[in-house]
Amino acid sequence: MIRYDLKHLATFVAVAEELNFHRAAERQNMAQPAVSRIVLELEDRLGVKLLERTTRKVRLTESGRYLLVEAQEILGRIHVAEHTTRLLASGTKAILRIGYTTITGHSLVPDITREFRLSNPDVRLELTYMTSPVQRDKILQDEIDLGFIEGSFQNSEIESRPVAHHRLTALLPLDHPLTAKKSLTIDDLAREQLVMGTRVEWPTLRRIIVDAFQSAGQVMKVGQEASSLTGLLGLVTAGVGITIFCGMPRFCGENAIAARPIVTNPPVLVETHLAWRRTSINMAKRRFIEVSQKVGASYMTP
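In the form predicted on its own, the chain whose sequence appeared above, alone:
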């Protein structure tokens, strides 16, 4: 078996690139006789001549030229592997799989993503829309690393921290009579046919809104459903009805839809938690959690 190590390859590459044993020795921080000995060992173990030496110059043989190209590539890959391994260990290079909901997808998660990427450019974020129940399952199955989940929950395998509070907001067509009011009550909305996200796509928010109506002694009337926020906003702008969301979607201008806060007593707050599996934590996750709490502070309604 041919036995040589990375020192043999690195020393040979230094000599082959410099074509000078003295400069190669300085580059490798070695004595020149040691450089000569290592190159001779490599030639002996390969059974081929790699260099032609004279008192005036050093020249690569055909075999030496071939080995130089291959050795440069090998050493380059090893350098990248070592560098990446250190980065991964420190958490500065990784892939984070993150779930988000409709509520967090239009402003909170984009703001956190922007802030995190500024200080962690080597970490790739894979953002995927999922409902809160699906995110819980994916975290337990280790299919996502972190999830932005609406509502609190208890699970011994999942840790979570609140990162945002959202107040309920009514989104209305610009010509709707209720736009004359600065704020709306559940009684105001109980008289209207609402357009709402489906129970499949909005399981948590629908439950929170239904509870708010029931607490006020009212029943929510849903005239039309849609499976996405885009579909709901289209229905509102078309004058089909009013929808209830958490704030004004960032991509929706005030010249298209009117937003009015919904006043309840006590106030209804939709709480977003950042969740992850307790036994699966690393530096990249820790930094993402820190950034999420920092950015989310501005979303924490007093």
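Since the structure above is the form predicted on its own, I would like to see how the form predicted in complex with the DNA looks, so please show that one next.
Shown next is a single chain and nothing more.
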């Protein structure tokens, strides 16, 4: 598969830059015949003449000129990759792969990442949207480092901490009669056509809401489903029905949708936990957890 290696490329670059085998050999700390052989070997393996050489002069061919530039960049890139790898190992830089859900994604996670980036510019955050059950899998399989999940995560390998909780909120069209009330009850909502997120995308929230209706001895009427928050808000704005969510999504604006808290007894809380593998904890992760708890505290209404 690999017919030549980095020494071939580096030696070729040296010769192509110097246009002189002796000086190139010197630069590479080799004897001149070795350089000759390496370059000949490279040409042979590529099946391409890279240098036109008389005994007095060396010139690049068109292919050689192209390969010179490529090889320079490739070698440079290898150098950078090597350096970055070392920085990552030393903890100077870090990459955190983080999962988030729709509920955490619209305000909690943005707040946390903004705060975290301020004090940790050398940590790259790779944020990926996925549902809570998927996150649990990915954490176990070590495909993400941290997960913002709905509900806790009990496992010998996993640790999780509550970072925020939300109360249920009804989001309704501005012209809906129920906007007259300051807060709503399950009984209020049971009489309405609801717009709901699909079970696939909001497995945890769906379950919590269903339970809340059950506790109140009611059944919810789902008129329409959507699989994204944008879709849900669109349907509500269009007056198709009321949806039930956590808090007020920041970006939807209060000019189209009204939010009303849903009051229940006992109160229903959607708990967001931050979860990670107990092993392979490092400084960056530790600091991220710290910031998450600090920022999350403001979401912890008593």
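If you're wondering where the values come from, they're calculated on a predicted model, not measured in any experiment. Numbering follows the first chain given and starts at 1. We call the rigid core whatever largest set of C-alpha positions still superposes within 1.5 Å between the two forms.
S.K.: Would you say A81 moves its Cα by 2 Å or more between the two forms, aligning on the core?
M.R.: After core superposition, the displacement of the A81 C-alpha between the two forms reaches the 2 Å mark, so yes.
S.K.: 2 Å or more on the CA of A226 between the two forms, with the rigid core superposed, yes or no?
M.R.: No: A226 shifts by under 2 Å between the two forms.
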